[in-house]
Amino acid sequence: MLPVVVVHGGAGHIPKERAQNSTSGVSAAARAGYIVLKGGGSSMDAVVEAVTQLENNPSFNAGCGSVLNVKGEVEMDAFVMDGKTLATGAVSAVRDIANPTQLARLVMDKTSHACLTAEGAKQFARSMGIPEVPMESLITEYSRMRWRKNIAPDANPVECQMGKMGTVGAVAVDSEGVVACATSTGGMLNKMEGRVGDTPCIGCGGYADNNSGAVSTTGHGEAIMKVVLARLILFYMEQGQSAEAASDSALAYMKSRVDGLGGVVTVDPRGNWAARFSSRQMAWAAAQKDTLHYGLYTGEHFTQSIDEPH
């Protein structure tokens, strides 16, 4: 079963013209993470590599392509967790960095803290030699167009969240049976300045524990935080549910309790995995035993050889 990596490109409503890019983007990211695992890299190396690929892909709401806040600026959150030691690293409200996930990993590896925010995260990035990038380089024409539409006085808030590409993330198990997760996001469209969602909050945007498994979540951040979605899934798994059943149970609970929609990728330490969502769509891909699995709509599950061009 091992190793395995599973990736998501965000839950929500993906316009037809962007669907193909989403599917090929998560497939490429899963492939990149799998190459790391096959080369003997750790699950942490694999999830950071996979999510870095998604941050660099303008089709996703993370890194380049992040949605804009109410002032038309980018503020990004990211989170990583290692299932062997429960070591975590997170950053929130960072602005001038191309790959917040890599910075979150440095918070985990190089500090005694779990989360750094805004200006403090920026100073830490500088001290680690991470190059600053101009904010303009992270803003796509698509993000700017949607921001403009949404600040219009007659904007329909429901329509505004349509076409919202959610958070991105990955989970993996390496050949040693160590699990890890990474999650990264540009947050919510037209959010207030300083708003932080579920992504960098431990147990919400992700969780990894070798005793149960690893999860990365996506969806409505405020709803995810209220039910501590990632940890809830692992709680169900500790009670004996499979990765798939636990993911469905927790998503159903979030829907019934706080009317929240979302999606998750989940693995257990033996390499069983799931990609489940209650939203209309979620681009996802998994790589295991030299096979690529992927899908976008509920019930969709395509497979091909990992070496075939997508």
Contents of the next structure:
Amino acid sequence: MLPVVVVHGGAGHIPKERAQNSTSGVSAAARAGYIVLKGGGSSMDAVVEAVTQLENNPSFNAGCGSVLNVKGEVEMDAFVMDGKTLATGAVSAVRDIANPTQLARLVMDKTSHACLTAEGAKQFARSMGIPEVPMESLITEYSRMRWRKNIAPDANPVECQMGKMGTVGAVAVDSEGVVACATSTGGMLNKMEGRVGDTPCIGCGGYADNNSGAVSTTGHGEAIMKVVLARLILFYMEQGQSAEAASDSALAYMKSRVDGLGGVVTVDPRGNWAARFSSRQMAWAAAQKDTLHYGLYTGEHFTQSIDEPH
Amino acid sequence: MSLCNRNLKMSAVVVVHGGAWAIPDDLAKASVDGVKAAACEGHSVLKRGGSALDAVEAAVRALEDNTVFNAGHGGTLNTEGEVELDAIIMDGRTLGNGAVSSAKNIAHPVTLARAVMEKTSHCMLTSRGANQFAESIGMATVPTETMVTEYERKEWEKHKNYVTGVMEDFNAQWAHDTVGAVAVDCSGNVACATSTGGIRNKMVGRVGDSPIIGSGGYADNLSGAVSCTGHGESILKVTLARLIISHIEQGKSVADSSQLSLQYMGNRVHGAGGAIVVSPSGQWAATFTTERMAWAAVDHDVLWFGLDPNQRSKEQLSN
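In place of the form predicted on its own, the structure of the form predicted in complex with its partner chain is requested.
The complete assembly is shown below, putting the previous chain first.
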């Protein structure tokens, strides 16, 4: 059952014309994470690698391809967590770097803090020798088009953005049974400057604990925060529910209590995993026992050999 | 109104804390006086039929104004000598919440956090965005000199030469005087609020547990409200507030839930801290694993307070 990596590319309504890119993107990221694991790499190495690929892929709302805030600028959030030690690193509202997840990992590994925000995060990146990239390099035509559309006075950004572009993330268990998670996002379309969503908030955007499992979430950030979604799923698993049942229970609770939709990838320390969502779609892929699993619409579960081209 | 008064006698409670750490003797009296006054502020709000949300905001505002605590005025300085403030407020009825992190020179971060909750569609704003929002709602900024105490400036100078933004091992001697409050009102609604300047000489932009939902605080009418203090990074790792709530959900008392959760934090990640909790039925607890925690509560017109472990002093409040 081990090792295993599960990846998501955002929950919501993915337009048909973008569906293919989403599916191939998460599949490639899952493959990349799996190669790390098979090579003896840690679950942390694997999730960071998988999410880095999604950040570099302009089809996803993370790193390059991030949605724009109300001012037309890119502010990114990211989170990593190690299930063995509960060590964690996060950045919020960071600008002008290509890979916020790697920066979050550096916060975890190189500082005694758990989260750095905004200018402080950028200063730290500089001190770590991380190159500054022009904001323009992170902005795609698609994200600019969506921003422009939502600036219109009659636009409803919350409704419009619900998942057309979603947060990315991954969970993994390595051969030693250590779980880890990583989540990264450009946040919400046309958000206020400085808006921080669930992604960099521990327990919300993700959580990892060798005693129960690891989760990475996506969906309506404010709703995920209200129910501390990742931690909620793991509470259910601690009480004996499976990864799949716990994910479904928590997503159902989020819908009934705070009217929010989303999706999760969840794994337990033995390698049982689930990719579940209450939104219309979620691009996801998993790699385990040399098999690639993937899906997009509710109920889909395709498999192929990991070595077959997608 | 009379129904409310009858319920008030049954369950309206407010509990406040002024930080869990090895509070030195020369700050002890001021800390205890400060939390007592803040608890009374919260109690007045509840007594006249105000909501739990109003009560926790009022109590924390009183603590933010008090320079003996590390929140609002009196906040600690980051490594560059600036004040960066974090706060959260949460409404147990709707799970609505608002938070700010790294807000600069705001006298009442808890009020700014409430405005995020009530005036935006977001839950959290950081840094420049938080300050821009404050300006847009007419909230004044306060000059740094007014916010920073002489004591704090001296401590910052002392520690700047010793260690910069790094705490090698969790040392309870470091100040963790975050402030917070929880309350249940006469309608059975619970709320929490937490506010802090963070840890002394923290890296620029360091965000601790205080503004993070589930860590610095959590409130849910189905189970209770919690506000935490202590070593921020440890509180985050175990999502302490939500952990305490999970024990309450499983039927444990507020005191046992707090004790178990703090013990777990100590065992799993070697962090110490404290928590105040209130349940919708008016049960409450103030628990800590640090040397001291300044706390106070008003329950049935009795003012309870403490500082040292196992201390529970009381004063009758006049009706």
